[in-house]
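Shown next as structure tokens: one chain only, the form predicted alone.
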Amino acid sequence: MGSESLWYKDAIIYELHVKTFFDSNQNGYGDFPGLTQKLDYLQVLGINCIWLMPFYKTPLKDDGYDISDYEEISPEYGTMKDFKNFVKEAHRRDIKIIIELVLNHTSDQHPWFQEARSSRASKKRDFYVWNDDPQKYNQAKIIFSDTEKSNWTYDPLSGQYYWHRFFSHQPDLNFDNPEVQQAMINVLTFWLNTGVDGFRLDAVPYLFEQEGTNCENLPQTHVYLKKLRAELDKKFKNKIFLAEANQWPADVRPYLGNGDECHMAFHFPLMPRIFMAIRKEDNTPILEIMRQTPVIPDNCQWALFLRNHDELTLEMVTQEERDYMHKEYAQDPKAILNLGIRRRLAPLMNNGRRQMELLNSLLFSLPGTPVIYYGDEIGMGDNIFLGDRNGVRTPMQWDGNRNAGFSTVEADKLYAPLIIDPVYGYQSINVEAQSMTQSSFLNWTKRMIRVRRNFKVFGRGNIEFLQHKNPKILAYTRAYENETLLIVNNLSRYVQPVQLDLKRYNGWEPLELWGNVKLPPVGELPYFLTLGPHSFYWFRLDKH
């Protein structure tokens, strides 16, 4: 494998939606020639792939994962031809895009559920999933409990119940059927052919139904998964699959077969316990779920991310941890949406500086790919008062300016308010302003991507947790080739001390790598540290 078909572990993802960048239309709606405006921002950033949400055409009962046709694009979000522009622009500027494959179900309004629902007879009635028994497949869980009280819709117009894991207006496709097989390779064929260059695979372990199970990671999807990436790799090169499974890290390692189903997969259960281990100043919670992570093959690769377009998930923590995250981190009820809680990074860390640095620190240091969420880079807030979770999908801050210098129109007219309040409000957090503060959030995170860019250690080096008497600091060296690197986060708000065993680098020199500050050599005896409150080092070791 070269290094350009792996492009994906030396990546800096940056995840955002077309509708909250940039309106150079005037309709209130961000799209594709206001992102493509803003391609040079993500440049000097330093990103190097973009994922962006369902921009496909859509009722948008769901933001957009609720399709109505597939091979489409919304008409606020622009043109096709906006489309291939944008992606041709984003590769001149060696910047990759991932778009979002929603393969389990599509829109109530989508051409394919509409014939099905005509008649019992239909040619596309098997495209969709039909029961008499709404008691059928009763194992499985209800995915959003607080506003569906089951899997199964009655259709008036057939008289019979759909299936579906999400909400009703999203039935699920069935994929026991070949036809609905074939037409989602046809979808995927359609979009390599405008030149992305791969697909986040969403909702991806409920494709398959079966009496007796919990509908889950079942093995006709493996099967279906190999076929699908089988005809990716026939078509096209260097193009990958990430998967969103939220699922514990055992379930998940099968979606990446042995190398020949995605590529990636979002390491979930991570996420909430480093938000844990920075509350409880405790570094058990990721030591304990780093050492529940499987091997996985030379091929694959872990995405991770501190928050993302949904809540923040407490899918796979006990209840007992829930509790304590719900108590932690959603003081205000109005914050817990389903099992997780509708919050950005600033305002889950009460806008503290040093603990969304830390944060990062751990993001861009642990095994896997980091994947920054769209405006975090400036500590951008929410508004938990805006339904579902739309609360961290409001307009990007660009600058002081009328609606943020998102776009000009009335702001009544905006697919979303903007943050107003006095510590989050656009006046006072936007890019502009942080573009001329050299010690702002923005340019601190433009060096920390600047320094992960620099080793290739970061995304493909192994990882060796370094036992030591304090509790309160994590430590680990990460080694790949030639390169090894010490890292060291204290995860308390107070002053800690560490004495590290290191003998086996006796005579090495430690460099920290943001200032590029020589430390003394490490020795036969235990090498001390002291940090300073949620600080961390970045050490290179060199052989002297």
The other form holds:
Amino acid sequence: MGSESLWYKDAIIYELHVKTFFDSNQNGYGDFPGLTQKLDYLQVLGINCIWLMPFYKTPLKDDGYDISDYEEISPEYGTMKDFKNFVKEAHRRDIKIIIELVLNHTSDQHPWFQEARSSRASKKRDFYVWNDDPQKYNQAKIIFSDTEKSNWTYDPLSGQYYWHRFFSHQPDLNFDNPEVQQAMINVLTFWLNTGVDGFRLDAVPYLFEQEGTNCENLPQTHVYLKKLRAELDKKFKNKIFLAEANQWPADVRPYLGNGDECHMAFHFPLMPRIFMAIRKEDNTPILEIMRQTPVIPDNCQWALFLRNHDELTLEMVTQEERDYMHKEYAQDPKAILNLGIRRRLAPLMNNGRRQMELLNSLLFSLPGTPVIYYGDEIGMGDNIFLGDRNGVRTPMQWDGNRNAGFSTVEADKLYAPLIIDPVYGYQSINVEAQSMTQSSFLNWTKRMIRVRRNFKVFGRGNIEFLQHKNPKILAYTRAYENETLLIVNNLSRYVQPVQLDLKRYNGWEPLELWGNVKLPPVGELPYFLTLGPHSFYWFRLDKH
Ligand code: NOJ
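I have the form predicted alone already, so could you send the form predicted together with 1-deoxynojirimycin (NOJ)?
Every component of the complex follows; first up is the chain already shown.
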């Protein structure tokens, strides 16, 4: 298989909502012409793939995950011409574009739903899931537990309940209906024709329902996804699917099929365990979940992340672990949303620079493709008073001028208020200031991306965890073809020693990758290292 077809293994993905990035026409919303202007920034940062949150026509009750027309761009964000130009300009800079394919549900404003509810005899009735009894499928959990009491909502117009796994304004499509299956294939083809490189498959475990099950990960889902994948491969080359399946590793594994379903899947259970490991100063949470992580097909890849546009979800942990996370990371109860925590990376780390660096070392050196959430590269803050998940979706902070350089409208017209608190406010945390300061977090992030991009092993290599006696240290080797790395992370806030058994690299020389500094060669005896608080080393092991 050609290297180009595996591009997603070498990618560094940057997630953003077009609305949040740059407002070029003074309407208070970021737009495609604005985002296009900021591509140079992203190119210099070093990322090579952008994942866009939904930008389709929407009543905006779930930030665009409530779609009322799959083939129209929401007018605040520009036109189709603007979008295509953006894709072209991104490609010119070797940046790929992944967009959202929201299969599971539409907005209740979608014409399909409007028609479906207009009469029980409507031709579109069967596009959605209706029932007289709201007890059906009662083993399915409620995901947005803060807002919804049931997965059924009564429609007074047609006198039946409709099924929804998310907000009640987001009716689930009925994938048992072949017309729905085909309609979504048409949507896929429509967007492939615009030149995009891939799709994040939103909420993919919930496509089908079946009595007596929890209505997640059903076999029918995999049959349909394989069909969708065949469509993806039919006319186009090197396009990918990234599954959003917030599930245990064993249940995520089938979404990759035999390399014939999704190319990538997010590793949801790893994410909270990275946060647990650093706070507990203990490598166990990471080692345990990695032990449970199955081998995946050669042409597949994990997508790793620390934060994204949602709350830090805590579905894939035990109740005890969830309590621990809440106690440690959500002292203010307002920070809790559904089961998770609605905070950005920097506030979660109490703005601790070394902690932020360490978490990024893990994100960038564990096996998979890293996904950075916009703004986290400058350590942006959040606003837990904004409701729902809006507090982590505030305008990008470009400079210390009016509206953080995001827009020139009056502040009241911005889609969301800027962060203005003394620690994270845009006067102190912004791209311009950090570009001018050599030691800034932005420059540090750029450097990390550059180091990673020099080696294929990060995205493609295997991993072996090294056994040693200090649980505060997480050490592993990564190997691919003729590249071997040794990664050592200190999860503790104090200095830590570690003795690593590297006998099988006897005579090899470690080269520290950030400074290109050579360390004494490995011998027969355990290799002794001392690490500063929350520090890490990335070594290349060179055979002589
Ligand atoms: C998952 C998305 O990440 C989230 O933002 C959205 O609210 C739900 N799917 C419903 O579409």
